Structure formats: structure tokens, C-alpha cells
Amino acid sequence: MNIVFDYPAFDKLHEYFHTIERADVDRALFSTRPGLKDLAALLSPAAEECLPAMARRSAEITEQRFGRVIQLYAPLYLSSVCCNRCSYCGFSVDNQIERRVLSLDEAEAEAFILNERGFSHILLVSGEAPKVMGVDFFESLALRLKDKFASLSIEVQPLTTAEYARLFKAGITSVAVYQETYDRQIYEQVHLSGRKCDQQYRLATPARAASAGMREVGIGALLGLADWRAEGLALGLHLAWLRKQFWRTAFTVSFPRIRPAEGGFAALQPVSEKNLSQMIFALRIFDPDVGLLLSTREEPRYRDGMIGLGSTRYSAGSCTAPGGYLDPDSAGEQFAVGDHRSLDQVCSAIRARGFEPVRKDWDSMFQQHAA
């Protein structure tokens, strides 16, 4: 399938914000069918004074579409070996960190720890080194785990359509792949060597995963590399394009902000909590049905304050070092997490806000009853 997503030059995206006025924001807030111009209005400087109204609208839509629940998941890091030189990443091949590749037995043991803690949704993550950890490993691990978990997702190196189809057959149902930045110049600036330098191949990855039959595909941008407003608009363009091409596929958007990591990379264009909130509200109003993820990159105070306002999934009890659940002292993390609370502590915080933490896949339960 030769389907290619393209978008205007990044500097052209900035032009959408220059002429937006308060009236445009007011119209976008309550549009019954918000379009890209509405998204641009909600991301614009003119919308900043409307954040309380955006939060209320976002919360209203979220409850209508998803109820008063938040789904919980945990990442499981399989390998810290990577072939790429990415300025912002702790796994970059240049960094002098302790590298580790889990065996199938070790990965299974880590997964069972998460299962015992109450997780039913896990995200399998690895550095991008196909010769060290490739499709054979992911397939074998999925076959071991699929009966223990409601859903298995992967965030690994971009794969071919055939490889995604193979993993779907083995039990992987979701793929997350982040563009890092839609700014072509900055993308080239921060990706110094390795296959990840091929921006177009990475940009086409969500479409390959969807065309392979994956039930869900996640996209996102690493916030702090380029202007966040333009990144948000590019995400909206990408999401709308994917929905048009693959209407049977569910989609999610993540909002990872740059965190401290080996190599000492500092955000090129820092994104504040206020900026992040505006972006989340804008995407929720723009696409009422998209899943929005808020990870443990963020501090507990912020995550608790955002409960019910747009995000539908939270990670909890996360470790970004391979083997870190069996051995909490494991070195070689990808980045430092901001929320170190356990699953039970995060669940308590969610309940305190009047919401219910969901640890199992209600879709699968529904299908079982329907059968």
C-alpha cells in the first residue's frame, strides 16, 4: 500500500496562528464539527485567556465519550541498545550508559511482575537495534504473554507492513510511534545518524501499522524540540489524515515532554505545563474520540490536576531501565520519570477525584459477553 502523508512546511503552519482572534476561539470551542482552523484557533495565543473554558469543554467531551474512567498501563523496557544517534535520548549510541538486552525469560518475568501488580495493559519498549532485538523476539514474547494481558502494545523500531501483520497475528494489538518533531529542519538537526534519520520512513510508519490490521495506532511529538503550537497543528493534520485513510483503526495521541536523560540534552523550545494543558484540551475538542495519554514523565501534582480534563490513559509505576521491575537499582534508564508513585497510589489519586481507574480491557470483556 503506497499511502503517504504529507504536510505543509513547518513555517507555513505558524502562519495559521497570526490572524486568529478571540471570536475564532469562541467559535471553535463549541463547534459541532471542529476542523483544522478550529484546532489552530484553540492552539493559538488568543486562546490562552480561554483556558478555563477549554478545560470545561474538554472535560465535558471526555466524560461524554469515555465516562468517568481512566485506563492504566505500564511500559516494559526490553533493551537499551540502540543504533541511532539522537541528541535528546538517553539510549543514543554515543551515551556511555550500562546497556542491557533482556532474554525472553527475563522479559516474561518482568511482565509477570506487572501482571501481579494489577496491570492488564502493557507497552513493550526497546531501543532501535533490529539485529539485537527484532521481530522474532517480539513475536515470541507476544505469544508468551498474550493470554496474561488484555492488550499488548509495542513502541519499537519502525517495521514493515508484513512485520506488523506478523506481530498482530502473534497477539500485539497496538503500535505507538512518535514522529519526535514534524519540523523537518529540527528533525535533521537532532537525528545525527542511524535509520531514524529517514524522517519520511518514520512518518509513514503509523499508516503501515494500521494497514497491517493493528486495532490501535498511537502518534505523538516530543515536546521541547520545536514550537509546540505548530507541533499540535501537525499532529491534528496527521490524525485527521489517518482517520480518513483507516477509519476502522482506533488512534491515540501522547504528549511526552523532554525529561532529564544521559547526555544532558536541554529542550530547544521548552513547553510549560500551561502550554501542555492547552494542547491536550485543543486535541480533545478537535477529536472527541481520540485516546489521549499522559505518562509518568509528568509530576504527580500536574497529573492529578489533569484527571478528567482530557486524558483517558495514565501510565503508573513506570521504570525506563530494562530489568528495572525485577531489580529497582538497574542502571541505564532512557529518561528520568517525574511520577514515582505505585499503581495503587495512582489509583487512589484517581478515585479521590471521583474517577475510576481501569486495569482491565473492558472491550475484550464486552466481546466475550456478546459472544
Contents of the next structure:
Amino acid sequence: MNIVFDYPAFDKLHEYFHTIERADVDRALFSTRPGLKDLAALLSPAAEECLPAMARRSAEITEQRFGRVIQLYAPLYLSSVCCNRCSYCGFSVDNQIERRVLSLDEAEAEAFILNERGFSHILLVSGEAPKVMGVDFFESLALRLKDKFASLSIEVQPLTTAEYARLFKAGITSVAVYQETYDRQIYEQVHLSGRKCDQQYRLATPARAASAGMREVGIGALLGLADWRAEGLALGLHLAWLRKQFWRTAFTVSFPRIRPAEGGFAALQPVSEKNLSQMIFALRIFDPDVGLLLSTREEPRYRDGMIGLGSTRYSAGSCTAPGGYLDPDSAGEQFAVGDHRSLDQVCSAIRARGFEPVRKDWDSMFQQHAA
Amino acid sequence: MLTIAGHKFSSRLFGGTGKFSSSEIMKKALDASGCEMITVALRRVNLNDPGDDIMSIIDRKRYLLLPNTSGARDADEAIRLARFARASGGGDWLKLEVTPDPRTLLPDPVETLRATEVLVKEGFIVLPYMNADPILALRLQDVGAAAVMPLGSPIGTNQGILTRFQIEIIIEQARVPVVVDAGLGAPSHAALAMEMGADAVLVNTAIAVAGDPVIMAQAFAKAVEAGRMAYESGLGRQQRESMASSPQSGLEFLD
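I have the form predicted on its own already, so could you send the form predicted together with its partner chain?
Shown next: the complete complex, the earlier chain at its head.
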């Protein structure tokens, strides 16, 4: 089986947008099986005037496929130590921040707080420094936590297929690994040193996680680095390719926008709320089954307004510094969050819109392996 | 151009050799259909007998031979037939048919999957006949089927594509070519399969039992070509609703 994903250069992807006319957008909106051309139409400048129609279509598809529900999760930051030098990230090795690596006991205590607050789905996050935070740690932590949580996801350094298989066995159900940008030149430009400079290895990571048996794999792009329209098209290509190769795996897509962070990086190509919304609607119309994440990077006004329009999963009550749940004064966050509300407040906002906040939508029992 | 297991086909219509009223009519009809691959029932022919009524008129330089295991009731029978066919010079290509129910001749999914797995490992190029079950198609693809052949309706019924929704899912998901097989009773059925994006169709009964099989073979050839052209050119989609313009966009919250 050919398991190497490849995609055209960004200038080639741009060509898709040149020929799009309004009629292409109308066709794409109501296509029963939208293809890549339709996705291009929905991401194009010509679609901007159709944003309300896209929102309605996206909402209709989302309701039909997922119902009137929003799943909730919280990130748990394990370590801010990172060997990579990435221009946009607060954890970048050059930044003079207070670094912290949680011990197993500390990580468990943080998880316990999230559990008490009502979270059943948590995302374990770590900077890339395998010597201080490696597979052994993730495995031990998963074994400690799996009975308390419905599902455990990881967003850590890219691992090998065998390592993912090990973690799956220990109770990790899903893996998120974002390419950050599919623009190969900008990727080189913002990843200055460290293992993350190997674009190709990172690009192949979602496939490794899926082939290791992970139930869900998340891909994404950090918005603000490259042209968001081409980024959306590349994400769509990657998603469609992954679906063909790994039909047993569920997929999610995330589009985090660059937030203020240590290092003072400013977006190279700013992405507005309108742009972000267009991207969410386009991906939803392109792939009715994909899970779409909207994190606390965005402000409450925007997150509330977007409920039901395409996203299916919200984080809430997030802290992006290791140890930050036990000690809210912890310094050294990865980025500044935009929505500081608690889980209960976010749940109320979801209910106020006529949607059900879902805190548990999986059970670790599915994955009990014989000891 | 259609490629299956590295072999290129310029015609997307595959033919069969059953049910014709005479060998001469069969030969003329296959000739008129323009097809490049034809299936023959192993139970019907003697592969290594040059005087066999069917084999003697199949020009194997022109047609790729696709022996089928029609009549096999389980995987073991199909595997035995396949090995025998190859030993008799039938080649590596195989249309796998496992049909335990002699009434409907519907394919057995469990035995078909098992036989595919075994035969692929033995180097056969396996094209399994299957019910239009999308998950089965993926399972067959994963064990190495070179293409999948979902049925439009039960074999010989001429009912057309009753499994449309399922076949659409298979076409969308499969990595291997999808050949709609069985039940295509009229050229319009074949055209529909091609418009839906099928890679090819296999038609036997509808041609063999037509009033004039030669003309009908031409009609199917044209329908397959027309359907493929329509698919490639991008069909105008049915619009479910017109673009309503609403004074309230619902997006006032955006900054």
C-alpha cells in the first residue's frame, strides 16, 4: 500500500482559485458529493459573498450528521520543554520562559482536577523533548488515567508507528498532529531548528498514527502563517487521502489561529474571523463526517456565534501552562487563550443556543486489552 | 484510461460468454461490443482443449481472459477451481464468484473474502463478485482484490441498479477500480453506472438474450462511452433549493 501523502506546491494550489466563478460556488454549495474543485470554490474569494448561505448549508449538514450537540474537552499540558525553534510558539527553545515538566504524580493530579470539573475527554499536550518527556511517560500516564476518563488524546512530538501502537494499547485513543503549514517554503522559514524541521516526517505522522490503530487522528494548520485558502485546500487533500487509506479511522480537523505568545510573533498573513468561518464552512460542506475543533484560542463572542454552524468540538476552561489547573498562577503558557470561561459557563452558552454540551462520548471499556 | 493490476483497458465494457444462442452470434456480439476483457465460466469450458466451442473462438491476443468460478458454493470450491484454471493455462486473472444460493445466485460475503485472501497470496489477480456492501468492498480491497465487482441487482434479472446508494458509497471510498456487475438489463443502466463514476461495467445476459445481440452489444458500448464522458465532463448537479437571499445572515457576531 502506498502510504506517502504528497500534494502540489502552494503556487499550484493557488491556480485552483483563479478560475472560480460564482456559479462554481453555487454548484459546490449543493453538491451531493463535493470534490476538490468544489472545496476550492468554497474557499475562493468568489464565495465570500455567499458566506451566509455557506453557514446555513454547513449548519444543516452538521445537524444532520452530528445532531444538536457539541463535545467538550480540555488540554492537559505536561511539559513546556521543547527542543524546537519555531518562530510562532511560546515554547520555542529561545524563549526565556519558566519551563516545567510535570512528574507522573503531578500530571495525574492535574487530570484529577479536570475530572472533578466534569471533563471526560482530555488532550495530553507536550513540547518536543523526548529525553524529558517521552513515550514511557505517556504510556505510564495513560495507564494511570484510562479508567477515570472516557478517552485520552495526545498532541505531542511525532512518534513511530510502533510507539503509537504501544500508546493505543495503554489507552490512548486519538492523536492530533498539525502540519502547522502546508506551504513548504514558509514551513522552512518558521521552523528554524530541531526535529520539527523535518517536514516530510511530520507530514507522514497522521498516517503512522492511523496505521497503528488509533481510533481518531486529527490534522490541522496554524492559521496566520501562509495563505489560508491554499492551506484549506491542502488540508482537504490530506483529509481525503487519509480517508482513502485508513477507512477505519475517524478524522478531525483543527484550524487554530495564531494567538499572542512569548516571542511576540505576529501573523505573517492575518486570518480574520470571516476567513476562519469560511474555512470551517467549506471543510464541513466538503466532508460531512469530519470532526471540526474550535478551541479557546477564539473569543467567547465568536465561539458562541459559531455554535451549530459547523464545529463539533469545543475545548473549555483551558490552561496552556503545565501545572496550571492546580496552580492558576503558573507562568509559562504556550499562548494566551481567548476564552477564559469555565466548563460550566461554556456549557450554559451551548445550552442557551439550543445545543447539548456532551462531556462523555466514548468509553475506555472499548479498548480494554487483556493484561 | 482504466488500469487494473497494471493492465490498461481502452474499453470500459467487459463481456461475458454465457447464454448466447450460438457461438457465432457470441463472437459477433463480443466483436461489436469493443470489449477487451471477457469472462468465461470455468465449469462451461475446457481451457486446454483447442476444440472447445467457446475457447476456440476467443482470440486471446485480443481479449484478456477472465475465468470465473460460477457455481462454486464456498471458498474451498472456488480456490480449487482457480488453481485448476491456472494450471490449465487460464492465466492469473480470476473473477471470483461464490454463490451458495442457486436460486438468487447472490454472492456469499464471508466465503468470498476468505477465498480472495487465499488466492491473492497465491498470485492471482482477483476481481470478486460481491453484493453492494461498502464495508465488504473495503475489506476485499484490503486483502488485495485488484478491483471489486458489486452487483446492480441479482445476476440475470435485468433489474438495473437497485443498489445505487450503496454503489455510490463504494465508488467514493474504494482505492481499487469498481466494476458494476450483474443486473444491468439495458444500455441506460450501464450509462447510469458510468455516470455515477463506476470504472467499468460487466454485461452478459442483456446482450446475449437480446433480439439482436450484435446491435445490443453496440448499444451497450455507446452507453458506456456516453456515461463515462458525462462523468468526466462533470454532470450538472441537481439543485435541491435555490440560493435564498435572507436579510438576516445569521453571522452578525463576526468582527
